[in-house]
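The form predicted on its own is given below as one chain in structure tokens.
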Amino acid sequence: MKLTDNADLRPYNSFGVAARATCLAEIEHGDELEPATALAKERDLPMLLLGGGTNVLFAGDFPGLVLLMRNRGVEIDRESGLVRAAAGENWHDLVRTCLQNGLYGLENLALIPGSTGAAPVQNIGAYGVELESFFVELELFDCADGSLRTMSREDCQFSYRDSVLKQSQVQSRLQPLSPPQPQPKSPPQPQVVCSLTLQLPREPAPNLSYPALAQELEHVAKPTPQEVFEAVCRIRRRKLPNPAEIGNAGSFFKNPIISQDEFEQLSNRYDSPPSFPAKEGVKVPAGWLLDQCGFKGYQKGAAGVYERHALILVNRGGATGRELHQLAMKMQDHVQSEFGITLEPEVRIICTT
């Protein structure tokens, strides 16, 4: 276990904002989690689990121990279609590996940044597919009591970009930074995903239910999973900025789900607003709502909104997490005022100081 005191977190968050942690532990093997937890208790430090850092905004320093999962390994059983991957594996690499081994279904989730261990935490999804559909189980280390257990799909309580695991993470809602929000005396200890197991089909059945993906492949009579994979990569590269070039965490807000009555009211104001069916009502693209409020390409100092997509906050260079947090609150307030719809962040907001 590699330990770093007074650790610089800028290299570990895709927004590239400056932040520091009291201590950072890089975990290469699961048996290092127990001594890391013991160290945190000994120093009376809260703990934060950080995957690839692609879905987090540090709106301040973290006065505690940050865990970085660096364990690796992928086991593939082609006969059964079962895939077991360590939490530290890169998600996009895992999607490509499964495809190369004749196991399908994940191609719509190509190029989603981050680690494999983070995938079930927020039930990642894109282009008509969610991780939940292929999930079997995961191995979990509970830092609160040091136990190691297995969680099934039912245990995880998956929902849209959410799970029971996400609720246990240190995070903040979009709340004013001043005055500082009081913190719990005993912050929740993270539940660390060590590995997950997926069940993938051996027969290709490309999912083209998402309109943009279907349009991208309309010239192909019978798209293969590989062609779907490549199409998803093309779309994402066109729409989303590369974090290595422009600091960002992808989609900042969840697409809100509203009632049928609310959608009809929206349709009375706008001609054919975009929407998708949802279990609880109608899902409306958050990017469209923000676009109607004029946020596409908005800029205030180094904090801004991507010119190609109103759902993506960007750090043009030198923006602080606090500035990006304040911009997100402004966007949320405008949508609430204009549409009466509350946007919820998809990105975890770390705001403890």
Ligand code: EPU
Contents of the next structure:
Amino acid sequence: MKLTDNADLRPYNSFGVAARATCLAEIEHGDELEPATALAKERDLPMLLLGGGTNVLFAGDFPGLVLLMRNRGVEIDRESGLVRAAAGENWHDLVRTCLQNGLYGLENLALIPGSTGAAPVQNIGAYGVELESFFVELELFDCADGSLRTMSREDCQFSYRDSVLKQSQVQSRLQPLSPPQPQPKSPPQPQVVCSLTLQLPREPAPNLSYPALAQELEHVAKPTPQEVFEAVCRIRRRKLPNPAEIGNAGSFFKNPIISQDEFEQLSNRYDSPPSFPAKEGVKVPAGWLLDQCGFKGYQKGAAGVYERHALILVNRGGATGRELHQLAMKMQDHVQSEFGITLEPEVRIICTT
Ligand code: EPU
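Return the structure block for the form predicted in complex with this ligand; the form predicted on its own was the one displayed.
Every component of the complex follows; first up is the chain already shown.
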């Protein structure tokens, strides 16, 4: 385990904002989690788990111990379609490896930044597919009691960009809209995903249910999984900024789910607002709502909104986490007063001061 005191977290968050942690522990093997937890206890430090750092905003420093999962390894059984991957593996590399081994289904989830261990935490999803459809189990180290256990799909309680693991994380909501929360005496201890097991089909069954993807492939009679993979990569590259070039964390807010009545009111005001059916009502793209409020391309100092997508906050160089946090609150406020809809952040906001 590599330990760094007073660690610079800028390389470990895709927004590229400056923030420091009292201590950073880079975990290369699951066995190192126990001593890392003991160290945090000894120094009386709260702990925070970071995957690829692609879905987090540091609105301030983290006065505690940050765990960075760096364990590696992928086992593929082509006969059964079972894939077991270590949490520290890069997600997109795993998608490509499965495809190369004749196991399909993950192609719609290509190019999602981040680590494999973070994928089940927020049940990653894109272009009509969510991780939970392929999920078998994960191995988890619980820093609260040092136990190692296996969690099934049922245990994880997956839903849209959510799971039981996400709910247990240190997270602060955007302030103005949330009622004052009592501060927990001790923050929840991380539950660390060590590995993930998926079951993938051996027969190609391309999912073209997402309109933008179907449109991208409309000239291809019977697209192969490889063609779907390439189409997804093309769309994402066109529409989303590359975090290596412009600091961002993908969609900042979740797409809100509103009632049928509320959707009808919206349809009276706007000509055919975009929507997707959802279990509990109608899902309306947050990007569209923010676009109607004029946020696309908005800029205040170095914190701004991507010019091609209103749901993506960007750091144009040197923005602080606090500035990005303030911008997000302003966006949330506008949508609330314009539409009466509350946007919930998808990104995890670390706001400890
Ligand atoms: N739209 C606008 N203006 C904008 C942005 C979007 O009008 O500035 C409209 C689009 O025209 C489209 C609709 O909103 O009709 C939906 O936009 P898009 O296809 O870009 O998808 P999204 O709902 O914004 C979601 C996920 C993405 C995922 C895509 C594709 C959430 C919060 N986001 O975005 O996930 O890649 O669908 O499946 O569910 C992420 O989680 O970080 C992420 C990028």
